[in-house]
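One chain is shown next in structure tokens, namely the form predicted on its own.
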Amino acid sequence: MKYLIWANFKMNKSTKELKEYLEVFKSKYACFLHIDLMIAPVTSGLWIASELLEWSCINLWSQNMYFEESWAYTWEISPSMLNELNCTYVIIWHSERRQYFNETNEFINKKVKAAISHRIRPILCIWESLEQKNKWLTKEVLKIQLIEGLWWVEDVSKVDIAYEPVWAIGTWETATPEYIEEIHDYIRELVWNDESRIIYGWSVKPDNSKQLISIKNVNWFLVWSASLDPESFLKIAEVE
């Protein structure tokens, strides 16, 4: 299995500011047989991020999707565009998505579907809100995310997911290398194959990457802050 990194921009880097980050980055980076590195930067950059990872070791992510073809769908972009622009993977679910954009499982399911049946690979995230984890349904919680993602998917293989704690955010919490491996084993049994890719996703920094690379079933790491500078991104991925 090939580790997994994720660069994700989220709503960050001007087209400028993209070109100068990918000519950095390329040009630094090693390439690693065991680790498929992302990058997912805004829409509007993605032309540009196509054109200049073309040939390189670096895959393209599109940070959403929509499941329909076509039709008056405004600002979304479809799985063919994707394909056209050499997006190998796509971020499906993210928290900010049900949060700010009231997404459901429903919903994020026929994504799910409508990216594999186009050869991209989707990356489910799953996460629990700090309620939830008081009252002891993190579990529950997670089990039905994926259940409902993942409906009818005939080959689950096919996806891989991100755990964030996203609990954690703003708050004094922490999740501990005991409640990540916890979590990632249980989400382990619920896949129930070794081909997904279980990612971690909150907080990842150059200081505490190579302690959670350690913990069992966590297959490397969804980036956010970090990644918006190459060189802090770099040492995440370069670690060992």
Given for the second form:
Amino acid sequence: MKYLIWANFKMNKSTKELKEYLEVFKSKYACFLHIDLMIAPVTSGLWIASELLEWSCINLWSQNMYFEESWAYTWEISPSMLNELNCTYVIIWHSERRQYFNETNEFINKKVKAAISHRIRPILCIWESLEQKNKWLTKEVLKIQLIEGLWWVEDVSKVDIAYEPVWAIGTWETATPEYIEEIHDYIRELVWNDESRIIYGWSVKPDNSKQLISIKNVNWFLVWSASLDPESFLKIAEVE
Ligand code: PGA
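For comparison with the form predicted on its own, produce the structure of the form predicted together with 2-phosphoglycolic acid (PGA).
Now the complete complex, all chains and molecules, led by this one.
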């Protein structure tokens, strides 16, 4: 199984900044064969990133996608439009999509299936809130998200999973290595094939990535803040 590491820029970087970033990153990244490395720019940067990353070992990732092919869906982008941009992965259901844009399990399930049918590999994000964690509902919540997100997906090995302990945002709490191991083990029990990666996504930084990759069933990371600087993202990608 190849490790998976994803830089999600969220709504950051102008086209000029993105171009500068990719030029620096491409010139320094050693292209490890055991790692799938992805960069997910904002939608306005997909075209330039697609041109700059062509023939490189860095994959282009979209931060979102709609499940229909075309019609009156203002601001949306379809799977075949992502195919045109050589976008091979898509993030589905990042916690912010659910919190701020009210995406439901049923809605994201349509996206997962549409991505697979267009040969785009979805990364399905799952997570629990602080309230759910405090009520000891974490495992139940994650299980429901997986069941509903992957409903009628014939081949689950075509999907990767990202676990985000979002309850740690703005609190003094952090997920301990023991907690991360317990949750990743549990997800692995539910998603038991050998091809789906289970990646971890919260506060991954150059100084904690070594410890995090030593945790069983952490098949690497999704990174936001520490990915915005190419040197810091390189340190995480080259941690071994
Ligand atoms: P972070 O963000 O890497 O800054 O913790 C993670 C995320 O929101 O996906």
